[in-house]
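One chain follows as structure tokens, the form predicted alone.
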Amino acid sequence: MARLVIVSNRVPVPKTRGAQAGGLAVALKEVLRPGAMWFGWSGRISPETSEAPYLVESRGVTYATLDLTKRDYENFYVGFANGALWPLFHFQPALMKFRREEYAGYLDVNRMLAQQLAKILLPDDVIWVHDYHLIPFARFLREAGVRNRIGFFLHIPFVPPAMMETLPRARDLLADLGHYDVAGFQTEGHARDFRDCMARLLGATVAGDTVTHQGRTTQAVANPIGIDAVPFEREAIRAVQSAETVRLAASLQGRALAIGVDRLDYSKGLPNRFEGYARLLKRFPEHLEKVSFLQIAARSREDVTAYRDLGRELDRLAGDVNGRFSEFDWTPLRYLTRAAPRRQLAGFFRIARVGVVTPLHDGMNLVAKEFVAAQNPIDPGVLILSRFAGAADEMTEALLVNPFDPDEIAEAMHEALAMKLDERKRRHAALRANVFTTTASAYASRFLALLSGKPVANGPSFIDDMLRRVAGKWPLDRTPLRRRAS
């Protein structure tokens, strides 16, 4: 049986027995079964790059990680990945900073990781690589002699040719993507932009979803990611009784709750969202003292100048909104910059009347799906969603807005707060049906079926077949691996 090898920039090694990480680990929960391996950067900075992967085993899954040097981290992660690729793919070319030495460092880390993985691969391993940090990874595997099936999934947006061409070395990166057997994207629009880039910038041949370049064939498909909806709904129901949710509900004093949950990132449209809320209170004064807006925006990438600048701007805007509209017993905007546990967020979503998800551009945005899954179908809240989030392709019953227009956000918030129960229930029922169908399990099943060349209709049963471990197939003490205590 084939072994699944997941490759990502950061490997979420469980810190305690039975712990389950968030983020990508949640999305890939269905395939993280005994016999699978997760390979990548440990997240640690060391004086020297690791000579071989460290191993941790949890619930039968092997986590294989390598440390990077500070220089590797600064060039690969801070420099090219997040200084050039992240703003490019989020349609922010003015924020893109390209340095040749950082691009060289990006390639060096990809090459090192690929060479280390090539040493420990088995002939029938199926390799699934994730996200923009690892675009050249397949090329370096191929150069190391790896002929296994390799798939790639981009969790963020892709851009059309005119935007892609603003990046120096764009054609090299596109050619690198051509080394994957399957390239997955969140929406058909993103997949189409990739195929257009391959055709226009490299002269590749495109037939349907198949791209052929220099004799290599890549299937470029849309495969929207989802959440584990049923457990999240159950968590939300339980969390309503938690101390944190009870405290939040009591503090509202009967007011409606609007909520936004994001990483603190310029792609999330937070300044426009704060301004939209301010315009709601100014243009629709009937909502004064009737609604509280809770924005949770955990700080991230504070070693990147644009993120520090954004943090200062949001501090100023939050102070301005509260200074203009607060009363002695009402703070209209509650702004938190620390992360909250998923269980706590589930409870907060459950009691919220409005979910505000207005990124300027986003690959998918799972917060929108979590908000819907957490809602009470008997008295549901309303989702406000950016037209430029990948989720908008599926979640058309949300109130879709242009996030660049704060007045449009304000009008949508007014409509959501005034919406009658019948319409709220109708919209939520349609959204709920989508969220509980396009789940994390369905996402993983579709992609792995495509990567194996099997019919997508085989779905979850295919995962079971693929991940069934053969006794003795992967002994954990194989050289050159080393163990590290979890």
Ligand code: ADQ
Contents of the next structure:
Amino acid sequence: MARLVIVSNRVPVPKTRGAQAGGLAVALKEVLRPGAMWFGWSGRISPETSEAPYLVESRGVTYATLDLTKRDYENFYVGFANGALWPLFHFQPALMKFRREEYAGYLDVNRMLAQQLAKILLPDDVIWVHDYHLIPFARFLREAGVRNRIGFFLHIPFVPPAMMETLPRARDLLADLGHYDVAGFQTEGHARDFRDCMARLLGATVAGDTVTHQGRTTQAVANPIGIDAVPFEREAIRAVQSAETVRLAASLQGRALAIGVDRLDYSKGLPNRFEGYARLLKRFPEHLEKVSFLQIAARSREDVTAYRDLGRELDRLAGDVNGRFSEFDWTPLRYLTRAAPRRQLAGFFRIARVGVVTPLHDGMNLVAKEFVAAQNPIDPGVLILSRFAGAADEMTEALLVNPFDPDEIAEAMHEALAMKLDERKRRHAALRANVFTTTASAYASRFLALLSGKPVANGPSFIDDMLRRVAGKWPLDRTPLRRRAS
Ligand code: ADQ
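Here we have the form predicted alone; I need the corresponding form predicted together with the named molecule.
Every chain and every other molecule in the complex is listed next, the one we just looked at coming first.
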């Protein structure tokens, strides 16, 4: 009687009927069927760590969440996960801040969560753990006696051994990953870096995509994430008529729109992007007053110092670009530091001539895929994409750039703005075929098929089979359940 249990740092508990789902919830939509459970942190800070998960049911899916204390939050989330692991995995060791007490807090939260989940697991449950916050989760489940299949998916890049080694305790974390049956990565390059780290730093044996360490075998594979392309395209078509998109289009006064949409994060390469745009206007003055750049950057992780510093740097750079190039009736750069609703983004993407996605490093980057899905195939915009986004592996018909070179960004913007319709259509058709094939549901099905140990071709039917056999529902109270003896 297999049940699917998703584990992630933050659990998107639906608040109201029809509430908008976040990124991971969209990606997992297909597999989150009645009987499944989603387990993790509630996103709330409480004076005491919860003694048992708080359970909420919505559309047959049980959301089981626990609160953390302020100290847990600071050590686990702000400290080790976002202060050490995030910069490390984005090739920014100079921004990595490692403190032993924060690492200890990271382990404590993982242990506490794993022990809580172990109490309510059944022997056949399939457990799928997400992202860098929860690397040691499987080890603590194993220590609690759990023998179930456990999979892990890393949404961000992995790094080669020489970079991994800069993290104190790197070997312990690698060994923790060895407790998963399947470890999924966004690209083959990331999966290969993981296998290399296991071999070089731990002496594990690697054969094909399997890694054997201390008698346990982990299958380390690439499984690129995608978007729910059909609904996103539909949203974009509808949104073109919306008041916001109409207002944006009118404000352009016939100028081409270039757009960037990101979390305000140093991995997204925003300073170089602003500088690249300034170089476009300086080196190719034919674009002066002919283009408007709209950058929407959602503020994020403001309790981490590096993010506050980045915010100040971008304020300065945006002021610099506009101070140098503005005319009394033209503002070259419109810079908004807030999140925009999904629908609005879809409409804005559709009327944009250029999408600028230039992270310094990125696991995948779903904005690149959303931009492509939103385009009108009859008159599509051009995607400029960093070579170091996981998406570049598949989206080779984009204008690929090295985001560390602002001149290359400027040249790509120039090329995109001048590109003829035939070439735009040709490139877009190839990108579109990819985005509508490597979708969110393909991603989730394939991972679960791998985790079930079945051939990948059986993916969707395995899920149907597994979810059809779901028996009882999770009890809706706060009492911790006893684990059933296997
Ligand atoms: P993120 O770093 O958050 O995710 P990304 O994939 O670019 O990055 O975006 C995720 C979602 O956030 C997209 O749906 C996007 O539209 C939305 N978003 C971004 N900026 C926004 C804004 N200003 N306003 C509103 N929405 C915004 C991590 C990894 C990525 C990986 C994803 C999924 O860092 O590499 O693609 O997980 O695995």
